[in-house]
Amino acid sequence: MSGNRAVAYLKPGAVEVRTIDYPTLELQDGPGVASKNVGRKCRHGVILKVLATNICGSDQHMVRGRTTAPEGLVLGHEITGEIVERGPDVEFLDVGDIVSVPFNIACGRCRNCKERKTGICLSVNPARPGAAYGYVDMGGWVGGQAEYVMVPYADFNALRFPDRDAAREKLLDLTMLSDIFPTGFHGAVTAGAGVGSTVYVAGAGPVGLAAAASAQLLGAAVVIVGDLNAQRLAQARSFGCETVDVSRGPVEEQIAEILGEPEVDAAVDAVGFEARGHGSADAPEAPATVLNSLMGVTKAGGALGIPGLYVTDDPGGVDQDARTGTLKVRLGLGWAKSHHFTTGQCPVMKYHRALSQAILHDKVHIAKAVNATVIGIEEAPRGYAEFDQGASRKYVLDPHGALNGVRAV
């Protein structure tokens, strides 16, 4: 095959489909590909049909302009696909498997991947530890928004599904397994989410509604979501959540009024580093609203999930500081409260068996949660513009039609 129809970057606020080069089983050079990198032979590595690919939160930071992206980078990094090529070295899968791929790039061989840390693999990206398709900085390896892309150290990154026909059926819960559920779940499972717990979680974007979700799997008994978008917050009381719209007030106060007390067992930042201020619908940016928020409705001994992305590179950040991600943060608040803090990008693979399995038994709709909406690959424009304006959804590309008539359940 010689056409590949994928969506690129552009320029701040657009992206285009373009048709790239069919993938081969070699990083070959282009926007962000790290030099190291170009040329790096994938005989561990397969080809996949794309039969679902999500855009996400942290692509839209890049379209935005937040980043230092190139013009011409290739997006996507939540990928369920066909197996259509195998390299000679894959011995587990085969031709014609349906296949989720996490967003990290893990080379199953380092020291921090056998030891779980898959998302900060060192031995993908030249620059750094961890990588990603599609990404700033992760490498350079080309996004899944495509028809077509190649998957590396296949036996090691793809989660297989054993039965074909049960794939197909719930493919548009499956594709969440990529990134927006276990990162959820991360959060929510390292915020302490638990049996009885109680759990604030700021933000009802996709990633916010999947922790939400992912809380309630857990066992908690009353999950909040924050926000100011009234549409996102009518999705999370959808299944089941409590909100607060942090624009009304402190969001202390609107806790206590469906708790009796101002504070939870766990938080989770959902939102990241353009969080704005809280009080406010026309608050202006303050990137360390959340995590100060949140230190201050935790309770002592509590902690926090921080799934939300934190930049070192941001251009449009309100000042030098928010520039290089040096943020102000009450850090003796956590301190004084003993809380427990994890940051990164979340390990899918200690996480996507078994929420897969959650899926396939119908112990989750994530699908419906995030509020799951198909378009076509060439609608990406669309889809992404939409998102930028705060549309409570979570928009799936089909390049292939796979999803055809199909809609969350």
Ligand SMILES: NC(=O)c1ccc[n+]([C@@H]2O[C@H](COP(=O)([O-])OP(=O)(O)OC[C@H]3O[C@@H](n4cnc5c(N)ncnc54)[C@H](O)[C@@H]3O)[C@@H](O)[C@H]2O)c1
Contents of the next structure:
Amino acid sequence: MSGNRAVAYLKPGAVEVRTIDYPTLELQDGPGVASKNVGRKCRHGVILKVLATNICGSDQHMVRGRTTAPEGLVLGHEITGEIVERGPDVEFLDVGDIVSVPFNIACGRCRNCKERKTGICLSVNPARPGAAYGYVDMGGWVGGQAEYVMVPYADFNALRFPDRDAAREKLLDLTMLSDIFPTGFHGAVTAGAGVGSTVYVAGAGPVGLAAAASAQLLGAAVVIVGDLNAQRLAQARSFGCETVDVSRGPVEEQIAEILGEPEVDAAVDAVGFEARGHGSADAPEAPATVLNSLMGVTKAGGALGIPGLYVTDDPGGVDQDARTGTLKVRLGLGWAKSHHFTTGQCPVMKYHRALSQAILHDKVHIAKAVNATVIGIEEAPRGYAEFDQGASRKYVLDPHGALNGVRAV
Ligand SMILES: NC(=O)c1ccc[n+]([C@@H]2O[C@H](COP(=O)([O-])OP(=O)(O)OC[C@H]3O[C@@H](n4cnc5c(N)ncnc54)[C@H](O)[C@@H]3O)[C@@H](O)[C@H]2O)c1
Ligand SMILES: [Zn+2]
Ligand SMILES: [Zn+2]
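Output the form predicted in complex with the named molecule next; the form predicted alone has already been displayed.
Time for the whole complex; same chain goes first.
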């Protein structure tokens, strides 16, 4: 095998589908590869034929030029595929297995992995704790928006679907297990969503919608989703959520109209550092808006789940502070209300097996909730552009036609 079509970051606003090398069981030098990772042997890895790989809001931060991602970085951290080659140290997976791959790369051997904190594995990224495929500052592991990709520490990372036929049939739902479904679920769980709770989710992008569907799965009495994108709010209503339009004015007033009181039990930030200010449709970016408004609307003693991404370097930040990820967060308010906060990468592995069972046994309809939309890998630039413009869709790339005829369940 020689070529491998893959989606690469070109420059702010542009991605390109290009032919890269077919993966090997060794991390080769390339754009974004940490120097200490060059030549890293992956006898514990597998090579996957990618069956489904999704475009994420996290990719958009890079493609909008809001990170220091290098030109040529191959994108894609949401990967589901079939094993076509296994390294000599792989014990429990076989060629032909269909697997979901957590977007976090974890070794399974370090202190944090042993504590199930797989989003901050200590040994896969020489620059800082935590690694991912196709992501700036995440070790340089080659992205999976490609026909083929190498997955290291495969026994530990991969979730194998024992029934291949069932996996293929529900692939459009199962592809959400690599990131947004566990991420949304983690947001809801860490916010304290549970039976009978009231939940506010800021952001009606795919992660917010996944958090809302997760809160429902957890038994929430009312799930309210906020955004300023009317189409995305309509998508949230399509599966039973209430909505608030943050461009109309204060969130707490709109929550009071729905609940009869201005507070909720649990709140999720599914927006992150590119948050827009409230109160007008063309409000400029105000990166601490969501964090501050969530502290305002969450009951005393409640919690904030914060999957929305915050960065240490943002070349496009609104001011000097924002450019170093320094935000004007009203911590005094959160402190006074004894709030808990949970930030960081979602440790996907904590949740993906249980959520796969919920999908396979029809307990949740995650692909419908996020409006999963299949496109070919050559159409990736269009998918990125439409998603950037706020399309209410979760774009799923289908490099090998595996999703032909597959429907959301
Ligand atoms: N923690 C993790 O492990 C993890 C995993 C995946 C994604 N993420 C992050 O989650 C965030 C959401 O991802 P996504 O794919 O849904 O992105 P997205 O960009 O599609 O969605 C963000 C939504 O927030 C809305 N928004 C902007 N300002 C708002 C405000 N003040 N109040 C309410 N809504 C507002 C936007 O209109 C948009 O619809 C991103 O920051 C992404 O990087 C984190
Ligand atoms: Zn993602
Ligand atoms: Zn580790």
